[in-house]
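Take a look at this single chain in structure tokens; it is the form predicted on its own.
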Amino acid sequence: MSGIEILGTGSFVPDFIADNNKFSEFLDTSDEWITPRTGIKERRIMTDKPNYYMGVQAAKKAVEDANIDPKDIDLILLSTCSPDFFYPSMACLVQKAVGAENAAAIDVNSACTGFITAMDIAQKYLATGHYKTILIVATEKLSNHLDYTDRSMCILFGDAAGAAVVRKSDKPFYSMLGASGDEFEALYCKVNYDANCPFHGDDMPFYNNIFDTEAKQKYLQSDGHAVYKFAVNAMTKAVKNVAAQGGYDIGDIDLVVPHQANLRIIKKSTEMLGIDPEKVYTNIQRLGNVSSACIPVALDELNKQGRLHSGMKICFVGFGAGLTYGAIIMEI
């Protein structure tokens, strides 16, 4: 199977830092309550600019790092579950801003699994030869989706964006994507329409009364126990699947970059897989959960730290609303 060469990476995190103590100013919570349950110490919040702005900054940095002409980009795949517009696609806004005038532009939404999904799509396009240079962007402004009176949810998420420029390579690449749509109620955020169509009726009966409060109609909702159980099982299953595809033992993996949802989920799933904690990269302590931007932001951090070396086997693994999950093992 043909693989992917990562030509460049980029990321953007807002300047405003919301540490755990800031939440104790308006909620019955504390650092002592938050940290043991989540592993999060602080998260970044975009206070004055839209989501696509972050994606543009990350994309520009990735293009610069790749040292390519933006006109050489054939396709932009942008992952987000927190878009600024229903249409146009956020990818079109990035296309304009980076000057990728020859690129097609597509948005992808599989929630927190989005970057893995976009990488998988990119690999398939590159393998056919239809596109040669693809810009992948994941940008998320989850602060727009949160109920800041709900201490169990608003402490978990932050805002950020990450990006990568990729081309086809002859190095190994193995991937799998999965979904469990019957568990969608475990993690969701309903579109809050404000329509005034005179022909509309009440659509709520079709949702079986799951949106039975104002908060459930407007804000991100999660069943923490169900998500934890699903995430641990799905992530271990996904890693085993892609390792088997490549004929790898789990110990052959040099570096694991998991979705940064909760430090307890990361620790439990990697323990079940028998992965050395030294091989697992986390930044949840500093950024919280930034949905599909988690993995590309971590990838850029690793790149800037000089920790990505030719020939190393890196695994991306995650899960998200849907419920979705997926994993990739590729050689750098």
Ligand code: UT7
The other form holds:
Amino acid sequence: MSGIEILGTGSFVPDFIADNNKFSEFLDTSDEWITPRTGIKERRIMTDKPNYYMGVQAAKKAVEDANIDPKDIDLILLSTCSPDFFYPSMACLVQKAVGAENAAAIDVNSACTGFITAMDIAQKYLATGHYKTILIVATEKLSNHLDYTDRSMCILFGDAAGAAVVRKSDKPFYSMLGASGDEFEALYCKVNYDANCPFHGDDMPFYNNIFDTEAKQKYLQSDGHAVYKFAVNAMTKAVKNVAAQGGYDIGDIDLVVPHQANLRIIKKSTEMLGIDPEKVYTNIQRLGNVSSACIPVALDELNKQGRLHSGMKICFVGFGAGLTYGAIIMEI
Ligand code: UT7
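Condition change, the form predicted on its own to the form predicted in complex with the ligand:
And the full complex, kicking off with our chain again.
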């Protein structure tokens, strides 16, 4: 099976830093509560620009790093669960900004699993030869979704974007994607339509029964315990699956780049898998959970630190609203 060559990476994080103490100024919370339970010390918030701005910055850096002509990009796959528009796709906005005039442009939404999903789609397109150069972008502004009176959720998330330019390689690539739609209530953010169609009646009973408060209508809602349990199980299952596909022992993996939702989730799942903690990359301490941007931002940081070497086996693993999950083991 053919794989993916990463030609270039890029990322963008906003300047504004909200450390844990800033949350204590308006919420009954503290660094003493947040750090041991989540690993998060600070996160970045985009205070004055829309989400697509971050995606564009990350995409431009990835294209520059790849040293390609934007006109050579055949496809832009953009992962976001916090788009600025219902339409057009955010991928179209990135296409215009980077000058990728020959590219098709598609948005992908599998929440925090989005970058893994986009990589999986990219690998399939590249394998067929239909597209030769793909720009993958993940950009998220979860600060638009959060209820900043809900101390259990608003402290977890931040804003950021990451991107990678990829082409086909002959190196190994193994992936799996999964979903558990019956657990969607564990993590969701409902679209808050304000339509004025004179023909509308009451909304479907399904919605009326579930979304019975203003917070449930407007903001990210999550059952933290249910997500935690799902995450640990799904991440271990996904890594075992892709390792088995490739005939790898867990010890063969050189570097694990997990979704950064909670340091305890990362530690627990990698411990259950028997992965050496030295091989696990984390940046949640500085950025919090930036949803599908977690993994490509981490990838760009690793690239800039000179820690990506030809022949390495990297594992990406994550989970998110849906609930969805997935993993990739690829040789770079
Ligand atoms: O991409 C996926 C997104 N979702 C997630 O990643 C969520 C995964 N889950 C988690 O990370 C954890 O479940 C949380 C960090 C959300 C919660 O940690 P926990 O150790 O499971 O705490 P808890 O929910 O059991 O709450 C313990 C106590 C509660 O008070 P009482 O009822 O014991 O008096 C909470 O009200 O901590 C309280 N609490 C807080 N206290 C101070 C909850 N949030 C806070 C807070 N500051 N920020």
